[in-house]
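For reference, the chain that follows is the form predicted on its own, supplied as structure tokens.
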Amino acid sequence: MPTIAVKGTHDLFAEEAEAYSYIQNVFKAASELYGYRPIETPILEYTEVFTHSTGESSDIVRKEMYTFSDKASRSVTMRPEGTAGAVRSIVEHKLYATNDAPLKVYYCGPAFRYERPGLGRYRQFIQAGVEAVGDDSARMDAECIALAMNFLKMLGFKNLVVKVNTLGDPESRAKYRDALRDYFRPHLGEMCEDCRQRFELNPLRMLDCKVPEDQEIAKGAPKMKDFLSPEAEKRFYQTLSILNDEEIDYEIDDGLVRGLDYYGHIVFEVHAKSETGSDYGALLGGGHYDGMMKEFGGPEEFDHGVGFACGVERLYSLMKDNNMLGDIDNSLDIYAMPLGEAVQDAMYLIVEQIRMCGYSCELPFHPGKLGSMFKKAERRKAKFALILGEDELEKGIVQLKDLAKKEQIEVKIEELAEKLDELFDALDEEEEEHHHHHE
């Protein structure tokens, strides 16, 4: 019987597991602003969702799916990415025909890739993006950059900047794979055998190569920007015009191709930088793509989308790292601290109501010695104790005391609902002082 979880994958609990819980609902009320909303689609999916969609030439595909064969012999993947199940979803149920484009929604979940696991990579992670379909402007892929850039600085991210790069139109993408099989024809005997693949099946990801040897010779390839149409240039200079007027700040990277064969016009990474000015790489990536729909059998007048996604597990580790995760409240209301068996079922009944109220509260099942359930609140994080002994319970008070204030006040049963709008109505506002005061 195994008592430790399969290679890659990890366990989460305490504080790790808030931290991704917090993350999470930000990346979900950032999402909720921009007027998105959840899609949650299953993490099963037949494969060719996947390799007709996310493209034969990217690694996801060739390398990293996790795929098997169900007990009726049908090839299914577990879900290496969120947009190909998001757009296969809008198309099999026509959401389409019942919502005003563009269609904007958000997921959030599990997904799978057998790569080897490293450093803050995992084989399951947890992976966030949102989809807007239906609408063919620059101003969709440039709000979508606005709401990546607002969900990272909603974390507390600062020193951020867009890397930008487009891919152009599919007459302008044509041109341009022809140059780089011309420019790295002659190169192809020294270059990696996953590059020799690229070369054939898409050589827009040869500029994707982490080999070192590869990425200097890619250093001379051509560049995107001398194939574009003059409509693509213009498509890409508006987008960059829009990002200008909501002052995001965004360096032009002819390098950045991202890891998917849909993408076409922008793409994009966002990067954080440290104190000292150094990059911590990208926290997320996405981009514009067309055509996708239409793969699904979606209406052609629908059939553009653009999008991001980010790995949960690598902005908790840089938040982490940048102890940036202190803000989060993980305390504890009240804890309850009955004084002996007797008033036990009575102080269960206030517990009761007090969470009926909307606050945590904590009660032991077998009462302890003060000093011992008083070690229990701090450890807690209580805000307040809540005691209660027999002579209380005949005068019908409890005695309720501020942790962190030391003061203990006296208040009657029923009117504790009411004490306690109160008390935590101020503690609220402290916090508000206090939090403008630091500003």
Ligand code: AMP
The other form holds:
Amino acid sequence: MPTIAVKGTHDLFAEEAEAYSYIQNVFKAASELYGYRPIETPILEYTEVFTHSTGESSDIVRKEMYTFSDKASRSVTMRPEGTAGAVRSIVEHKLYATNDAPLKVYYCGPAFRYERPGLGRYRQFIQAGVEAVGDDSARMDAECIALAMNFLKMLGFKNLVVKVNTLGDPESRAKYRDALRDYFRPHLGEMCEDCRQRFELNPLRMLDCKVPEDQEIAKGAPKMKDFLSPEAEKRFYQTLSILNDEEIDYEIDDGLVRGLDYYGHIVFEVHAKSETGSDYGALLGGGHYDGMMKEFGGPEEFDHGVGFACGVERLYSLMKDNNMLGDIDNSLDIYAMPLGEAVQDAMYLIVEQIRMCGYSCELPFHPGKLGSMFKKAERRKAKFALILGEDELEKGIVQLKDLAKKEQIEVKIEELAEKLDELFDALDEEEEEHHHHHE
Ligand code: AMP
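For comparison with the form predicted on its own, would you give the structure of this protein in the form predicted together with adenosine monophosphate (AMP)?
Whole complex next, starting from this chain.
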């Protein structure tokens, strides 16, 4: 029997699990500030959902999907990303018809790619992403970028810069593809097998190749900006001018093409820079897409969208390396300390009341030594200890000890809830003052 997790997957527990949950909560809060609503789609989809949307030419679809036949010999795939499932669901349930456009959704959950596991590369990882569909506007694209930036700021990232590029409209892209084929054709013999396939399927992807020799060749390739139709160009500058107004830092990167076959108009990546200015790489990526809903039988007039996705593992590891996880509150409000079997049941009832007042509380199921209970309380980062011995029980009181200030008071059991409200309000105020000092 294997006693280890499947290669490329990882367990989350303790502080790490708390940090992941914190990141996801911030993501949810940021998305909701922008009016996005949750969507949850199945991990398992029919394989065509991805081949017809993420795109035949993408590395994900060509090489990295967890695809298998189910018992009825249907080909199903564990989702490698979130966009395809979200769009499939929106079309299947005609959400565009029953809700005001644009329809804005966010999701966060596991995605699967059969890649070589390595630094920051997993076979099961968590993706957080948003999609706004049903409206074709530069403003909607800009709003999505603003959400991406503000989400990362809320996590504490600084020195963020958005790299942007435009892939124009379908006409611009068709001209550009021809130009790229003309450029790459004489070099094909020296290029990798992947690039030779990309040449046929989608030559834009050749700009993205990771093979150094191919990158050298790609450097001399024609640029998208020279093939933009006037309308596509105007739209790009419209989005950029909104970013300017919002004082969002951006850089135009004409090598940026990104994965999805349906991308058009603006594509973007948010990069973080270290204190010394070196690039940590992309934290998040996305862009505008057209024509994907039609693949699922959706109506043409709603067939525009914009979205982004990011890997929670990547955010976590950068936050950890840059000591950004210190502010996560994983403390326990109260650690209950029953002194002996005789008070165990009474303590249990008190603890239940405390919990219903909204304070987190841990109670050992077996009586122990006071010293060892204090150690456990410390490990759980408890704010208060609640001590009950036989004497206290007889008098109808408990001892409440502030574990930071080392101050202990006696409280009547019937006044405990009130006293806790008072003490925790005072703690909140102290914390707020502390916060002000630091701002
Ligand atoms: P993509 O859909 O390829 O643009 O990826 C979106 C985000 O998912 C990236 O920014 C990565 O942080 C994350 N990601 C993609 N593949 C993996 C992987 N194998 N392991 C961990 N994170 C990943």
